[in-house]
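Single chain ahead, by itself, as structure tokens, in the form predicted alone.
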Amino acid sequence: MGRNYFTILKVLSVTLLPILSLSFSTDSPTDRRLLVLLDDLSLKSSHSIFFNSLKSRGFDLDFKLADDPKLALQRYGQYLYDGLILFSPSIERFGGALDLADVLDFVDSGHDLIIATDSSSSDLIKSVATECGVDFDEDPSALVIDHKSYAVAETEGDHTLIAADDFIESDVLLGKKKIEAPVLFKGIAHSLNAANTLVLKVLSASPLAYSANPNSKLSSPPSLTGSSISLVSVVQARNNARIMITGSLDMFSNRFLRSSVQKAGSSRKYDKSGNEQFVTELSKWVFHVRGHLKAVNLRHNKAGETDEPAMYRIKDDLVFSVEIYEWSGKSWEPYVANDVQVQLYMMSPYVLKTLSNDKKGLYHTSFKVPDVYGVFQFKVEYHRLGYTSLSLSKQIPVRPFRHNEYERFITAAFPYYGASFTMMAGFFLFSFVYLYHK
């Protein structure tokens, strides 16, 4: 009986592991599993519009309390999820085997992360955000206050409900359709770590905003002020993992998504805030529904040939090509751009060429191998705001001419030919004069 039990376990593990690994294929960025960690399960209903929008795009959401004793991101060396959503601002310690290092390893493995916090933010959540390149205000009672860009309400408040409309200008991050209505934001401020070049502001505070305790008078200047305050930031790591960080959990709530909004100083009132469009479009980017590139079929060959040679000779004419596609949300479509370049590289680039494209995904160019022999690399390094980075390389040796491949007479050597024949003629004349002169 015991032997049969272990046999069944072995069969299940062998059968299930390939199924688990299939769900993490980068060839299909959608239809993936997301782990949603909550402080309170009531958030499932209070933020249901956002969660339902993810489900409608093919994501499978697994809701758990952040202190669940059975929490785990991986099993048998395989990650169980492709993305993590932290809607648990007040959690002091994750449950189960999950800790700060596990979350960072999850991102380092190329997986995606959304962090939404509020004024109850714990040191644990702030530490995760700090490791991702942003720093929240150290004052636990501070909120973003703006006496100019606040949302008009029936009763005069403390101006902590912000109507923000300073968006990053990027179609790949926020979609091609412009967000007309301001986004409602109520929460804590954060700033970008100057040493981290990968983090970007997506939604910025106005120049007159500041971070302070709204219930007390200022005794000293605020540490975060003006446009240095980021309300929503994103990070695309070098391994193409994507992260979204915001100090407002309410920004995702049904109440904010369905609320009307009027910005102070403006006569226009919108029936619906820009929150739903903003968080929907940005989540598409975070979870690789948009801005996800892949490169395939990197090829090179001598001009006039089709086979890839094992080696080139200096001054050979060659043709280089690569295919690049973008995920449209349903299928791979040709990616069209005019800034993709290839390098022929050995210690430094000897050739740098911009690739032409046929509007069908094929990028190509031709050039002459430089008059330098050694071990070269074809390199394509493509980095564009909002798109996954492409880093391709292929090694190829380049040899000099063989002794029987040079021209019979080299034009550059004519002076040496002339010097040799002049020397022979002079020696002949000297010998003749010496022998026969009396």
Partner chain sequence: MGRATSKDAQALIHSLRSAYAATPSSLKIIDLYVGFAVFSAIIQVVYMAIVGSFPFNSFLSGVLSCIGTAVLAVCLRIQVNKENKEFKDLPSEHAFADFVLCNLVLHLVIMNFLG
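Switch from the form predicted alone to the form predicted together with its partner chain and give that structure.
Since only the chain itself is given, any partners or molecules it might have are not part of what comes next.
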């Protein structure tokens, strides 16, 4: 069924639409193809543990040199890959048909991206990162230096090998299991664009870190210092494309993944650094194994009925339900949370209720339509850190009472009813008395 859909879509996309992306297609979310761009092919073996972990999760990796003249992300308007990994820090110009605009279009159409660079970073890679919301240090010779949180090595280093453990607090991004050992990092610093609301710092530098050239004396205070330096950042775009950006290509290397780590100033020595767990869990998030939600079956009906009416009346009782699932890498599992809310919205929310769930993915609630008529929308807005954002809405009109649906015989109005009827009786009696008195 998945394969069939695939071929039909291929034919349609060639004939009808210019760019039909198959980013994270909910019908065929497995067997995804990744393009890995490298500076030199020795990275295939020096970073083999990371690449093998991706392959074992079902990805098809296509290794190419970044200046390969036959490079292309799309052919005949259709994308050839579902994700891009840029492990080519020093490339000045991509080969083939690829350029900066192509990479950005790739992300804009909903595909995922991992960028890793290091001290040999070219302006091209830095500008890709800037477009994604992250600013690398402009000084080409600067590295992140931390004289307090560096990793202890046998030789007295220049403190550019950092042992970082300032992780973001998020089970979705980094997995349920806490990363015990610090992560080894050696590379350049970047900071987040303050105006960007979609970018997150996953691993920040300690407050005593700074970005400067380790081989020369500092002539002026460095521009990037402290916790505003981000070592690893992620971006979750509004079209649910996920981007991971880091300034250390060595963080993914076999050497760092297998190395032991001891943070300076602490006596605890870890046999294995936190790198492998960190990059594996974060790449799982980037490729939508965690935190990818889908909401289906948004339904509403009057209390006691089963079909969806086209219109409600004010003060009706209604029941609203929606199903939310999370992709687990193999199947859609029910998503369990207690903070999903629904609004009945017309310029401002008239009703805002938290949905209760039955642990199998069905969220439901019931409420009374307010005493205002007009065209409303059921809105579910769910934006949580690390999760795809859900923005659902369904329009529903609400009508006022028909003339025969108003309350009759209101108790408070009995004196008025009484008065009117006594007036009628009085008129009747009066006319008799007036006509027949003597």
